[in-house]
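Read the single chain below, which is given as C-alpha cells and is the form predicted on its own.
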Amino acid sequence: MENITDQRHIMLRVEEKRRESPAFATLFFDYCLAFKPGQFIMVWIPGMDEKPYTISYHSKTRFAITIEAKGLFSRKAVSLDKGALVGIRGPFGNGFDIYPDSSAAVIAGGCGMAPLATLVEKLGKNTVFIHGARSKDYILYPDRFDIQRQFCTDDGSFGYKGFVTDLLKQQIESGRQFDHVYACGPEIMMAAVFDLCEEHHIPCQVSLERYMRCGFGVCGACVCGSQIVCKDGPVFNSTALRDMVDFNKKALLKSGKEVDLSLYFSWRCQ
C-alpha cells in the first residue's frame, strides 16, 4: 500500500496529559486522524526533534500517543503538559491486518502494548492477550481492555514470572488454536515469537522498530535487510520475516552505521 499522506505539518495542543505508570505518559490530542492500527505519526517538539510515535488511543475525534521515557526527546515529550504545541506528519505506513471473527493471539511487550492497544479493540472476543515486561511500572493499560488478559514480569512483580514465550507456548501446547498471532516489542522477543509460530505453523505479524527519519521511505535510514521499515512496515508478516536476514540482528544508527541490534537499543535509550 503506497502512502500518500501529506508530508507538512499539522500543529496540535496536548489536550489532556495522562501518567500511566512512573515510566510512561500519554498525550491526548483533540483531531480527526485516518489510522489503521498499525502505522505510526512523526511528533514534532518544535527547537528540539522528530520522532516516530504510534497511535495508542483512536477514536473519530480524538487520538493519544504513549511514551516511555527514556531518552532526552521522549524525556521531553512526557513533561509537556495541556496546552503544549507539538506538530505531527503522517499516519505513515502499513498496519496489522485484521480479521475479527478469528482465533488470534496479541503478545505485547513493555512498551509494545502502545501499538497493539487500537488493535485489540477491533479483534473478537475469541483473543488470548499476553503481556509481559519487566516489572510492574512497565506494565501499560492493566485495566483498560474487556477481554481476558496474562500478565509476566521479568522479576515476578505482576503476574507469571518469565516471558511471553512460555504463556504463548502453554496455550498452543493445551490444545489452543490460533489463526494468527500478532506482537510487539523487544526484537529478541518477536523474534522468540515469530520462531515458536513458525514451529507450529501459524500466521504471525509483528511490529518493527527502526531509526526513522522521513516517515515515508526516501532517507533509507530505517532499512531491515530489503525491507524499508517506515514504508513496507512497520508490520511485517511471517512470509516477509522469513526472508529479513536483519531481523534480531542489526539496526543503522542516526550516522547510517551498521551496529548489533543490541547496540542499536542501546543508542536509542540516551
Contents of the next structure:
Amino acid sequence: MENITDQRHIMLRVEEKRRESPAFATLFFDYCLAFKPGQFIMVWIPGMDEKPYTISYHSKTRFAITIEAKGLFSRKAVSLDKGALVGIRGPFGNGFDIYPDSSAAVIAGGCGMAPLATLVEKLGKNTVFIHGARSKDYILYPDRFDIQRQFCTDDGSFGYKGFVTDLLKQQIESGRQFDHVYACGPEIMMAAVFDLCEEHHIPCQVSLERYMRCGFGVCGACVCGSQIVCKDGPVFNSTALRDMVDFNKKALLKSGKEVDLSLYFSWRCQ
Amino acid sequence: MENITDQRHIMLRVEEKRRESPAFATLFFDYCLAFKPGQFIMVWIPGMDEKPYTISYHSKTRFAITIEAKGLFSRKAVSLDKGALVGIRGPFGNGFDIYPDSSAAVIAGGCGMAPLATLVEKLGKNTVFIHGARSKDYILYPDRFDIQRQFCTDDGSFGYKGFVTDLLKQQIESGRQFDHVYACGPEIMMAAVFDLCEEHHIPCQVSLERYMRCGFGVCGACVCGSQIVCKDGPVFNSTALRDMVDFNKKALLKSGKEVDLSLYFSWRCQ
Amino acid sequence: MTIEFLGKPLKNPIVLASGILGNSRDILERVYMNGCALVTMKSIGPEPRDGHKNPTVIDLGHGMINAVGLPSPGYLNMENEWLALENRSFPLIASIYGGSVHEYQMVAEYVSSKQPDFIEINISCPNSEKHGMIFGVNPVSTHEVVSAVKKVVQVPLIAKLTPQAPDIGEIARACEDAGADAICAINTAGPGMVIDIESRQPVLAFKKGGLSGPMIKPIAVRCVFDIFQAVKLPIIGLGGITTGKDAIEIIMAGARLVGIGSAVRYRGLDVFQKVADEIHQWLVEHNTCLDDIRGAAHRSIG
Amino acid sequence: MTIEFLGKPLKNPIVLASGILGNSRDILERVYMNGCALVTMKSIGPEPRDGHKNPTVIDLGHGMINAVGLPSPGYLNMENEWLALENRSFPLIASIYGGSVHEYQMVAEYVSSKQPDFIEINISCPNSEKHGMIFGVNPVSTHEVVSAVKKVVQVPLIAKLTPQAPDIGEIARACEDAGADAICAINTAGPGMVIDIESRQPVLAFKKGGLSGPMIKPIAVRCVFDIFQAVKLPIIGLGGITTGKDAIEIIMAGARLVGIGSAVRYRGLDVFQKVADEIHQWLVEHNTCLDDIRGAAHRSIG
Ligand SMILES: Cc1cc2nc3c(=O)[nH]c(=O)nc-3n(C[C@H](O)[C@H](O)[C@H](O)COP(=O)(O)OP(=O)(O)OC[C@H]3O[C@@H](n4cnc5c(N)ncnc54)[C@H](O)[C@@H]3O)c2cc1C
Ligand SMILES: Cc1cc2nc3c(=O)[nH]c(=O)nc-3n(C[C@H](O)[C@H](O)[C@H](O)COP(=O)(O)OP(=O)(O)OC[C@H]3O[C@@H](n4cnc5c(N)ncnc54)[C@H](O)[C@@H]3O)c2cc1C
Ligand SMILES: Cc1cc2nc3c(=O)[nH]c(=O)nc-3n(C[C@H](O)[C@H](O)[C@H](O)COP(=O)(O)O)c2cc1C
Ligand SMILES: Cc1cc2nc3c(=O)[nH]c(=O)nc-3n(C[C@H](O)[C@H](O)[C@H](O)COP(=O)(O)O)c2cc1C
Ligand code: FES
Ligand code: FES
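For the form predicted in complex with its partner chain instead of the form predicted on its own, what are the coordinates?
Then the entire complex follows, led off by the chain already shown.
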C-alpha cells in the first residue's frame, strides 16, 4: 500500500532545527514525502493550531519547513526543539510549472524564499536569482545555493538598497531575455513583479497566501474571487492573474469576511 | 480496479435457463467470476429472500447455478426466466482441495452433484464418478461429462438400485486405490461415505449445508460446533470431520436454536 | 433533465451543499458553470464569528470529519456579497443559522430582503456549542423555530435536518406543520471524533466533528426514505453522494434534488457536471425519467 | 496485559461483541482460544424469534450494514447451551433483550441463574420493530429498564448503548444512577439503508440496518469520550475497532476494554490475538501501560 499522506496527519518528530536568523527557523523531518516545488503541507502542533507551510528543503529521506516568527502559531513553531511532535498532511496544491532548458528569473521576498528554494534547485545554472528582504536579518539561506544570487534590502544592510523589482528591471533592460519569472513574497511585491512581466510580455508564476482550513478545495476559506488558492493554487500564472480581480486587493478573514489586503495582513489569528 | 464481488450484490440478468428435470433448473449468467470448485455465492431475488448456492458451471465468460425446487425460495428461483434480475455476492468459502495426478472418487447425491460438477471437470480422466438420486428425475446433467459415471437410484429407475456407498464399497473392495474421495449430498449420505473412507484410511472431503446469513464468517448463523461453515467450509476434510461432533447430528435453525439434523431438514423457511 | 423545484425551473437536479466553497459570488458562479443547478451559500449567522481553530477539516479517505464551527461575517457585514449577488445568473439558496428563535428570525428576515431564491435554515449543525442542532433533534423546538422564520421570509423556506434526530420523520412533520416548503437532508452525521494516539489529542481543535462523504451515504439514504414516508414536501437529498448512481439511489429513496458537498474533494470541482451526466446516462440506458424513479424504493415488489 | 474488569481478571482487554459468531459454546471457546479475553453471547430474547429474511448482512467495504433482527431460540429454549457452558474455561457475557421492561426482567432473572460472568442488556438494537433501541435514546426509559433488571440479577450488569441517543452521556448517567456496573458502547450506528438501483429495492429485507466496522469508528470514539466524561463506570468501547492502533485510540477516549465485531470479516478469526499483540507492542514501544493511556485524550496539552 502506498503511503497516504494527504488524509489524517502523519505524526513526525523534529529531527533537526536550524536557527536561520532571529526571525527564522527551519525544522527538518526525516520522512520521504512525494512533493513538487510550490506545494505546501498543513502543519499541526497538537494543542495549538494548524497552518499551511511550504516545503523548503526536500530529498528522498528528508524535508523541512522554514518559518518566520510572526504571530502565536509561528512563534510556537519556531520555538520547537528536536524531538517535538508535529502532525503534517499534504502535500496540497499545484506547485510551479517547470520548463527545462528555459531561461528563468526567480524573485524572492523575505520568507517567500521558502517555496522558491526547492524550485531554484531544479532550474538551470543560468537562472537569475533575486532575493530581497527588510534587512540583513531577514535574508534566508545565505550560503545554500550553487547559483549566484543578487541581494537587496529595504535598509541597505545587505546587498543593493531597494526593491527586487528594481533589480529585475535592470536585468530586463540590460537585454536579458526571460522565458519565465517566478515570484514569492509579500503580495504587493508579487503584484509589482507581475506588472513588470506583463509590460515585457514575460509569463509569470506567483505563489499566493490565504487563510486555509481544509487545504484540499472543499471548505472555501481560501477562495480568492473564483479561484481556490489551496487547490487551483497556491501558484497562479499570468493567465489566471489577469482574471483575478482580488489579486493584491482583497482576502477573506477567518470569518469569511472579505477585506482589503492591508487589513488582512495586519490581522492576528487568535 | 479489480471487481469486488463479495460485498454488495452484483446485479445480473438470467441469460439462459435450462430445465434439467421437473425438479431442477439451471440459471446461466454471463459474467466473469473468480471461483474455485466448492465455493458458493449468495443469491438474492429482490423482494423475496437470499440463499447460498454453489456454482455448477463456470467459464471465463459465464457461470450457472443449479437449483432443486424445494421450498418457497428455490421454487421461485426455478421459475425465473431469461432476463430476470438476480443479485449475487461471493464467491465465499474455501472450496475443494485439488491434487493433480492423484486418483480420486467423486460421490454425488441428488443436488449434491452441483458443487461437484466443476470439480470433476478439473480432475483426471481416471476419476471414479458415482452419482445417486432418489429416482431418474433427480439425476442431474446426464450427458455433461467426458468421464464415465456410475448411476444409482433409490427406486432403481436409473442405474444400480441402491446407495452410492454400495458402489464406492465395491470399487474399494475390487482393489481400486483412492488418494482422495469427494462427496456432496444429503448429510447422512456424506456421513456414510466418510465412515467408509475412515475404515479404509482414505482422505475425504465433503461439502456441508447450513442456514446462512452473512456468508463471510461474522453472524454465526451457520456454525457447526466450533466450525464456521461459510468460512472454514463449506468443504471439510477428514481431519476436521473427526472433531466435528455435530456432523450428521445437529444444526442451528434460523432462530439459532440447535436441533437434530432430521428436524433441521424437515423445517421450512418462511 | 430540467426539473422544477418550488416553482423554479432548474437545469438539472444537482445542488451545491452549504459550507462547501460557497464563500463568494465568483466561486458560486464557477460551481454553477461546472454543472450545478442550484448553489447554497455558506450558512450565515447573527454575529461575526471566526469559527474554530484548525484542524477543522480532515479527510478520512472514505469520508471526512469537520468542525469548522460556523464561521460567518455576520448577516450585517455582507453588503459587498449581496451587491455582487444582485445580478447573478444562477439560482441561489441562502443558508442561515442562529442561537435562538429570535436570532434565526432576525437573520432570516434580513436575508430574505436580499432576495435569494430560497432560504435554508440550518437547524442541524453539530459543530458549535450553542447553534443549530439542538433544534433539529426535538420536534417541538423545530416547530417553533421553523414557524417563527416562516412568518418573516418572502421566499420559499427549506429546513435542513440532522440525521442525529431519533425519529427524523417526526422532525420533518414538525417542519411541514410549521410551514416549511421543502426539506434538505442530511447535514453531517455523528458527530464523530478522531484521536491522534501519538499526541493523545483529538485531531480536531473542537474535538468532535460532523461526518460527511461516502461513509454517511447509507444514513442519508435512510433519512430521505423516512422523510419521504412522513411528509409530502420535496426533499433535497444529500450525504455522501459522489456518483450518478449514488444520486439515483437517493432519488429512489425519495429525493427531488440531490446535494453534493464532500465529493468535490473526491472527484474535483466538475463533479457536478459529472454526476449530472451520469444520472442522465443512467436514465437513458434504463429508458426512464426522474419522475418515474423518485421514491421508487417505496414500492415493494415480489 | 492482564486487566481487571468488575473484579474479574482478564488475560487482555479484548472482548467479542454480541451477535458476532457467539451462537454456540464451541465457537465461543474457539474465539477465546484465538486471543479474546471475554466473549459475549448473541443477544437472548423472551421468545423464539427467527429474525428477518435475508439479505440481513452486507459488507460495504469500509464497514457493513445488518438487520439480522434479533434471532433467538428464546431464553427458555437453550438448556443444551447452558449445560455446555457450565464448565466453560472462559469468562462470559450473556447479552439479553426484551420488548418491555417486564420481558427484560424475565429474561435477565432466568439468565442470571445460569451464572454467566456478566449480563449485558442490549437497549440499543435498531433492527427490530419493537425491541431495544427505544429504551436507549431516552434517559427516563433507560433508567426504568436498567433499574428493573438490576433488581433481579446476581451478576454485574453492563448496559449497551446506541450512538443514536442525542446525548449519550445523559443516557450513561441514567444507567449509572439505575445501578449499572459498566457501559458497553456502541451498538451499530445509523440506521442506514442501501438501495439497489437496478431492482429499485432496499437491499436488506428489513430495509434499514445498523452500520458497523471501520466507518463507524469516529462515532464510537466520540461516544466513549462523552461517556467517560459523564460517568465513572468502566466502559467496553467498540465500533470499528480493527487494529491495535484503533484499540489504543478508543482506550484513550476512555475505554477499559475493547470490543471487536466486524473486524472478524476484515482480519480473520485471529483478529483478537492480532489486536492484543499490536496493543502490547505499541505499549512497549511507547514505554507505557493501559492505565496510563486510558482516557488520555481528556487531558489537554499545549
Ligand atoms: C500556501 C502557503 C504557504 C505558506 N508557507 C509559509 C512558509 O513557508 N513559511 C512561513 O513562515 N509562513 C508560510 N505561510 C504562512 C503561514 O501559514 C502563517 O500564516 C504564518 O506563519 C503566520 O501565522 P501565525 O499564526 O503565526 O500569525 P498570525 O497571528 O496568523 O498573523 C500573521 C499574519 O498571517 C496572516 N494570517 C494568519 N491567519 C490569518 C487568518 N486567519 N485570516 C487572515 N489572515 C491571516 C495575516 O496576514 C497576519 O498578519 C504560508 C501560507 C500559505 C497559505
Ligand atoms: C454452501 C451451500 C451451497 C448450496 N448449494 C445449493 C445448490 O447448488 N443447489 C440447491 O438447490 N441448493 C443449494 N443449497 C441449498 C439452498 O441454499 C437452499 O437451502 C435450498 O434451495 C432450499 O431453500 P428453500 O428456501 O427453497 O427451502 P426451505 O423452505 O428453506 O426448505 C428447504 C430445506 O432447506 C433447509 N433450510 C432452508 N432454510 C433453512 C433455515 N433457515 N434453517 C434451517 N434449515 C433450512 C431445510 O433443510 C429445509 O428442509 C446450498 C446451501 C449451502 C449452504
Ligand atoms: C467543511 C464542511 C462545512 C460545512 N458547513 C456547513 C454549513 O455551514 N451549513 C450547513 O448547513 N451545512 C454545512 N456542511 C454540511 C454539508 O452541507 C452537507 O450537509 C454534508 O457535508 C453532507 O453532504 P456531503 O457528504 O455531500 O458532504 C458542511 C460540510 C463540510 C464538509
Ligand atoms: C451481524 C451483526 C449482528 C449483531 N448482533 C448484535 C446483537 O445481537 N446484540 C448486540 O448487542 N449487538 C449486536 N451487534 C452489534 C455489535 O455487537 C457491535 O456493537 C457493532 O457491530 C459495532 O462493533 P464492530 O464495528 O466492531 O462490529 C451485531 C453486529 C453485527 C455486525
Ligand atoms: S482551504 Fe479549504 S478550500 Fe482552500
Ligand atoms: S453465514 Fe454468517 S457466519 Fe456463516
